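In structure tokens, one chain follows: the form predicted alone.
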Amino acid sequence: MQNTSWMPPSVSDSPTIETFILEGMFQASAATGTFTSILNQIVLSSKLITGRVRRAGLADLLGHTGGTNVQGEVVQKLDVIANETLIRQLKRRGHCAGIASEELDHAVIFPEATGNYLVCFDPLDGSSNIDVNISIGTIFALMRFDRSKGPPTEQTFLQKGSDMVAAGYIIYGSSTVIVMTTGQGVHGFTYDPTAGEFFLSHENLRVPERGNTYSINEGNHARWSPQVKAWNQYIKGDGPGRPYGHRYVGTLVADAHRTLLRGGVFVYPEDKKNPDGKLRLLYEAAPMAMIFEAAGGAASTGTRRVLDVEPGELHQRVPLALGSKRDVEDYEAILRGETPVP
């Protein structure tokens, strides 16, 4: 006889992801609402896209434009449409100043704008992904200007990750989720499409200080230096807390939402193809950084913290290794040519 005694929690008894933040900015006595506004025109296009990446397999949205971005990656119908919502949304109202996209090979200034504050975001991350249903997302990240120096310019966006105030992204998968943090905290809130809200569901999450899973892709390893083939060994071998299981999704947000809830380390080293790493340090390390940072983890390029990293140029580059504290160390003590504390 099927037991009908549970009932799932009402959605009710969490709070909106509009009513967190409006709660967050009551509690700063300096805030304008400027912040908040952009934060909630970042939800609001999160939902915009959401509805697309829905409709894509019946709108005619998959596949390619038949061109390539910046990055020299073939843009995707969904990248364009993610991309130019983000944009509209952010210039509506004035408060963010400019954006920074990987789709883009420059900085949009926006000079009607009275807000200091700035966007970077990959608008949707993972693209190669979408034509066979796999999960998605978007990154960005907040940081401040002064305009009593004037109005922003290109250079101005090339900050360290330590000196952004907000960061996070968004999965597009079996739910939509949310996860962001503004230096104080993470926490994730999902998509109910039926109220057309986010509602609180991960609450002050925390990276396991070691996991039991590593992120890595495999088929790279004949191009990877001597070092991180040598991690790549251990994390494999035999020994206290090892073998880790091996989990590659190929969409950086799907890899790294998996990583912050689980434990454990993603790993996207430099290598012989890529000697500067391939991951974009403005629009997906940094960012990430500041989540796993805020949530306990640790990001790292291998050598140093990935958010003490000054970016040179807006397309900038970085290795990434991301995940539990321990993982991580352990990851930069190999790449050291040292053993691992157990």
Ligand code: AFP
Given for the second form:
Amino acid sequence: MQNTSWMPPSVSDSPTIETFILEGMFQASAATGTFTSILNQIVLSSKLITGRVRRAGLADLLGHTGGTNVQGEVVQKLDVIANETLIRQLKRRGHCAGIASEELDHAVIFPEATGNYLVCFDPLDGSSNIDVNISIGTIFALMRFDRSKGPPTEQTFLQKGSDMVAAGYIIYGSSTVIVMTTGQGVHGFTYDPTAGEFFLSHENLRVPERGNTYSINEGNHARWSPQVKAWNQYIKGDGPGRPYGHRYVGTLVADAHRTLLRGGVFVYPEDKKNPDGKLRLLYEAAPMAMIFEAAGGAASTGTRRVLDVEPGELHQRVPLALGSKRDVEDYEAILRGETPVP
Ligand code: AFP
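What about the form predicted in complex with the ligand, after the form predicted alone?
Every component of the complex follows; first up is the chain already shown.
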């Protein structure tokens, strides 16, 4: 028998993301019109990218362009579209002074801009999942710079995650959701395509202190260090609260989003193929770390806090363990050769 008393929840009373930003609900310290304007341009970009993602199979937007990016990865058509969309929108109002993108070898400085913000982004994370209809995403981070010291250069982007002023991601999944923080609480907004708006759907997200799933590419097992193998054995082993279940999508945004909502741990460690890890610090690991810490979780390289890592170059990679505080602490403990306390 179906329960006929169920009524679809109405989101119409929830604020839109624009209202949320305009009314200062992100509690950004010293938030200015410039900051608000950049966030709005990112929201607009995400609507435009959503439109393209949703029509991808119909509009000849699947497949690769024939080129490779700075990481040596095959460039998909949607990668190019997402990248161009963000650049065009961020350049438009002159508030963003430059961008760094996973898709471009070098930072792009907007000489006409007057604002003192920079944006780093991965325009389409999980591109290898595009053609098989698995969730993909966009990751972004905003940083400030001191204009009195002159216009920004590529060096200006090399800031620690703890100096970032906002970070977020957009997941193009069964629905499109933006998750964003200015360091004071993490909020999620779900896109209603009939209204063309993102409505507040996940207010003040908190990652559970401990979870029951782990997320890692197990296919890399042979390349891991003995310490990472020891952690992997531990999390799959019998014990209080263990073994953990395994989930892995292969799109950081999707794996991180599940981990944020449900708890647990996502790990992309260093290995023989990627001695510094695979994920990029400025537009993947650090923004995710900012979000997880603001939601009560943790992010570590295995030996130190991700937000404390000083970038040496734009496309620097870093090992990443992200998730519930206790689960990340266990990972760090095992890497130090200790036995975690259940
Ligand atoms: P693609 O954008 O090339 O699909 O890479 C996605 C990604 O950067 C990140 O989103 C995933 O967490 C990670 O790589 C998956 O890497 P593996 O395929 O090596 O597991």
